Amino acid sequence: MEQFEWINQVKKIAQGIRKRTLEHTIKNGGGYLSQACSSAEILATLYTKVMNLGTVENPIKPKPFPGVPGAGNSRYFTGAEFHGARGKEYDRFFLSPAQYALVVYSALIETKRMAEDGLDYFNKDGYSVEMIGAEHSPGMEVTTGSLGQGISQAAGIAFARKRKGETGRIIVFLSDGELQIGQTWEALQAMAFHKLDNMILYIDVNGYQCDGKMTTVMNVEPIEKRLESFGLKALRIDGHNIEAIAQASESKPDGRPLAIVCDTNPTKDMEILCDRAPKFHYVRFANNEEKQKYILFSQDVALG
């Protein structure tokens, strides 16, 4: 019964992530919607079941941008506060593809870590809730910059934590498009060489990137075999199977970083997106008529 309850809770959160992202996309005339379709179960499971994060007593309201970090800036902060207290036993989460920021914000709201009106500050001048998340954005503590940089920073922090004897893990969320980037593979081989088995990578393999279908732009399959050849332990699962997502993270450390390759659907529960194939990367309405179609879809279809 207990297992049934947490799975239902995760399903509800994943449904909320998709719904909230769809409503935000309609309201703002565009958004990274397919990313919510493919990653909702992954992020909902991470925040609910997998990651050991500090508690947040009350949902946090996003703060104004604190200014450029530096020794003279006492107002500076990172978005890690949304993950609760720091400690050697707590996990730390890194979002490598920063364009997924809207989905992470939705996940933070659905899991009561960010205030309900947090998205009202999205891309608003003077605030930290950026479209392409940065180190001060909710749920983030580094600026991942160009794709491929996030995993490198996470690996460095994992190395430092391992040397300090900290038991908390480094959880990294990646997109399959990042596997087309050389820096990603440099980081992976460094992680394997230094035996960073305190790292878990969740890779959203939805099969598409900004220029279209992955296999057409630059095929990186078979992903799990390539990862294994670089010295990682790789598991391949259904990225919408909540139990599989949670169970994969329980794999016993064996000296190798763990990569969980999650096969996902960029139009899951939103068949309206299918008309956009193969360009799912960003939804921007061509005209008011198209926007009205999405409004009707949001009113008529129960997500999840």
Given for the second form:
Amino acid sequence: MEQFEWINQVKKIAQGIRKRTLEHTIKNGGGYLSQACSSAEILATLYTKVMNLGTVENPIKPKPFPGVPGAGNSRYFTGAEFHGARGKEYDRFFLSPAQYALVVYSALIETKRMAEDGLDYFNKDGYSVEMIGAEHSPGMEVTTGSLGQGISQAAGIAFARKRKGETGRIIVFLSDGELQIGQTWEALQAMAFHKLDNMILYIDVNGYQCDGKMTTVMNVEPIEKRLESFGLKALRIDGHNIEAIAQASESKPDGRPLAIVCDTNPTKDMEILCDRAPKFHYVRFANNEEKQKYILFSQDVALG
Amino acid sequence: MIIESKVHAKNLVAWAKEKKEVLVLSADLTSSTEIDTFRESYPERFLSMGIAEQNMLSFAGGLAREGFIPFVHTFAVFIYRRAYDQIAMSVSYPNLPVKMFGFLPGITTPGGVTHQAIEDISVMRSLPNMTILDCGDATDVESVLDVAYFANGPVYIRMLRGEIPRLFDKNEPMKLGVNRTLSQGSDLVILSCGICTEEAMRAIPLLQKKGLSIQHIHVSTLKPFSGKPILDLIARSKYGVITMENHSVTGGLGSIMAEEIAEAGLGKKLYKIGIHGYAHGANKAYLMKEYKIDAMALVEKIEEITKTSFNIQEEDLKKVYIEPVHTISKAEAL
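Okay, that one was the form predicted alone. Can I see the form predicted together with the partner chain too?
The next block holds the full complex; its first chain is the one shown before.
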């Protein structure tokens, strides 16, 4: 029975991520909503079942922007404190598409790492909870908004940690759109060449990007075959299946970096989004009428 | 003149021996950037990254975050042109100690337009946190390692390879923000950097014999730029200042000086010797003459400024013997 209990708990957190992101999108008049639909189970499973992170005693209240890093800035901090203390044995999480920041913030609140009112500071002038997060933003420790750079930076950190004998893993969350970028493949070949089997990539394959359906913009399939041919171990799973995500994550390191290709649905549990097809990247309400529809939807639906 | 060979190849191995946190990264130009001896000496500290500079720069940022000091080696163009966004976001913004060794600065390569780094100072100088160093001789090439290592944050170095003259005393290392005063005078201030300093050192003794009083300063720290002492000298000079660089006249030493003079409200004339437009593939001496950044170009510029003919020939310039000089007088620190 216990094994089903954890699944229910993860499910609840995934639902919480969707609900929180929807409510915020309504309040804000726009938001990265389809990203919450597609990645909720992946992030919920990572934060509750997969990642070995330091504990956070009390949910942390987001801080004001500390200024940019530099020799003269002693006030500077990164958003890694939301992942607890740093330690040799602890995993480190890297959000590569920083456009998913809102979803990660929601996940941090649902897992009691960020204060309940954390999203009140989202996009608020002078605060660290930015729309496209940077390294001072909750849950982030490198700057990844320029897509393709997150995986390379994480690979450098993975190489360094391996060299230092640290056992913690490097967990990278990627989007399928990033597979169109040359640097991503440069990073993948380097990860395989340097045998960084302390890295696990979770790729949210929701099949959509800013311009619309990916196969009409620039095809990246077959993803798992491409990854394998680059020297990674690639598994392809249903990205909404919590057990499958957890099970794939337990795959033993064999010298190859592990890529878990997660097929997902950008309108999962939010049928109302289907009207917007194929433009899911950012939801901005066209008028008050549309906003009212979303308000009604948020009140009516239990979200899964 | 003393010519040294493979200075960096030998020096890096000795210098890095006990510095276990220093990792050398190569993008398939290992012997071309003189790090093959390092690779053989410390294979575990040598990272082959392939022809993939964008990943190399972001990857280096990751290594630096974990306490390593990556020494990135490739041709200068493949650092700042190919991987600019990566340098900006993965290295410069987080102020990480990634040290970038850019070989073949300016027109020091017959490789042509694709291999000639003519706007690297201009581009890299726009990045906050970035320190920029330019090497002019063997002493600079040896001592730039300490300067780069101890400088806070990211450093971009215009590096020399192969046969390099020793212009400066071996015991007078490059220092951050400290210019080398090579001659003193009040008619004209000449600021040179990189390989142009040797050219200026050929022309200046002959011009001095003709009665000109010249203040010659070799600049190795282009950013942060130590302007104040130079501005005082320019203010006192009769004709103003000439900048001389193996770089575009846009954005390099000449532009730096223009900003300094304008901001100080100096009202003195600035003459820029540098590269106008793109170059093409040919040997270094030919290109320096063709693009007017050699000793003769300096003589001609000064003739123009002073409205005097000095009757100095190419042969006279070639015959000038340069021995390693002591830097004159007090250090012009930051």
